[in-house]
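For reference, the chain that follows is the form predicted on its own, supplied as structure tokens.
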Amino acid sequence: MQNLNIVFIGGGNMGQALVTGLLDSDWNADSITIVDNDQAILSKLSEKFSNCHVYSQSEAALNLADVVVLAVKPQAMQTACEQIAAQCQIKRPLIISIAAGVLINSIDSWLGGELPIIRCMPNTPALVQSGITGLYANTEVSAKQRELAFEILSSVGTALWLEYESLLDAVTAVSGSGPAYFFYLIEAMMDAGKSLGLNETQARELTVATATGAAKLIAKSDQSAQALRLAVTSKGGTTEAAINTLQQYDMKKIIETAIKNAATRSQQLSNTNE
């Protein structure tokens, strides 16, 4: 699958990520090809991807593409799509979004109907090859096509299949918010630290390699989320005076909620995009 050629309409942050990951993957550089309209963009694609293909407009590269990801801001998709529709509807590549709250109904209407369209939701942890990605595919998609996807989003991080659209909500609250979730939790932790007399150095390295250490226990372990916590947390110790506190405040139910009141706002903005 290294020589079939991936088009990118969009060169920011994550369509950057997913070619950086492809690279480092193996897949053959001159089979990537990147289209941006932004003329600083450009130049720094042109520098960071040199054995890529880059251009400013898209029709050269559409008449061989086998895959097109849609990597512009949400907002600008319709008009992405309606300048390559007539391109797509001729070669009739696969598809791939990674434009958030932008339904598949919407995408293929703009692109001329009846395309493989696959609808993913990368979080930004694929900057550094760790991303998790949620993907849906329409009917058209092929078995081949899905196997396809799943290596190029794989390319940064792991991937997993939905079985309906509207469960993209769900990973958009779960894992495309919860980066933030975490650094805000972090962030809290280097200050409480502070407060306690560390300096900013240390209070971060102690607060990020525990965030990192945590992580990495629980993904290495076949215990609950739950079972690690309650090993750490001695009667009478530190740590469930700690925990004691947090369950005063009702941090389990604050965070639930966070995360409804995300996967809502993620339904209204797909609502407003359609």
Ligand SMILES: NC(=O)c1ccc[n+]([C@@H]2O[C@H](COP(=O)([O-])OP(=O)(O)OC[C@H]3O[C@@H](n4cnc5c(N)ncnc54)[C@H](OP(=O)(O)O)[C@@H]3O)[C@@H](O)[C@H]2O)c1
Second form
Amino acid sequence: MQNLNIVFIGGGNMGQALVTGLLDSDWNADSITIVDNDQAILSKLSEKFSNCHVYSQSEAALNLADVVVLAVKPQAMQTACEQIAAQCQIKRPLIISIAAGVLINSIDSWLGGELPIIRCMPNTPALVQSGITGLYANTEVSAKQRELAFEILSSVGTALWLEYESLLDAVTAVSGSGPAYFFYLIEAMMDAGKSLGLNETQARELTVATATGAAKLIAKSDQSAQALRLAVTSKGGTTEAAINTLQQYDMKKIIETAIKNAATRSQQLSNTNE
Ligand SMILES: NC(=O)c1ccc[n+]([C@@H]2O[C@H](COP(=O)([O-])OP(=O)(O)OC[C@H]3O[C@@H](n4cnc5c(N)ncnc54)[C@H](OP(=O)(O)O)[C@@H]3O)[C@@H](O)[C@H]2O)c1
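Could I have the structure of this protein in the form predicted in complex with the named molecule, to go alongside the form predicted on its own above?
Below: every chain and molecule of the assembly, starting with the one above.
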């Protein structure tokens, strides 16, 4: 598959993360094309990905495309799709959209209809090849194209399939926006550490290493999060004192409400992008 031609429309943060991931997974650089509007981004792309093709216009690139990855901002999606619609109708490549909150039906109608389209939601740890992506495919997508999309998104972390497009709202709320929740917790833990006398560097090192370690521990374990928590919570001990406080403020309910609000917002944004 690594010789199939992939065209990225949009070479910003996420487009670049995906190209980096593909090159690190030994994808043939000569099979990767990046198209972008922005002159400053184009010169950066030509330098950073000197073995790939970098264009300011999509026409030449799309003639050979097996896959087109739409990596522009949601508000730029309609224009981007309409610019490439005629060529997509001739070549009928697999379309992969990473735009948050833009429904497959909208993308399909802007592209002229009946194309194989996969909509997905990666997250920013993709920038360090540690992302997770939820994917949903329409009925035009073949088994081979599903495999291909999975391979592309797995180059920047892990990926999982969803049964319904609407589940992308839950993915957006849990993992799409999720890194920010962890950054917020890290911020709060660092502030607490500093209020106990640690300096900024010490507070950051202790908190970030703990977050990374806890994440690695649960990823390698077959135990539930609750079991792992109880295993480090001795009766009358320090962890229990902290957990009791979190429970007193009903931290679980706060997080549940926050994530439900994110999912509702994702749904609202999808409706406005229709
Ligand atoms: N960042 C995240 O956490 C995250 C997570 C999941 C999904 N996403 C999705 O990923 C997508 C890309 O996000 P990003 O942060 O990478 O955006 P970005 O940095 O703004 O990159 C998009 C690039 O595409 C260019 N562009 C816009 N319209 C174009 C067109 N018609 N043809 C060619 N190039 C075009 C833009 O140029 P101009 O600026 O000149 O228009 C810009 O350089 C978004 O839809 C976002 O929802 C992002």
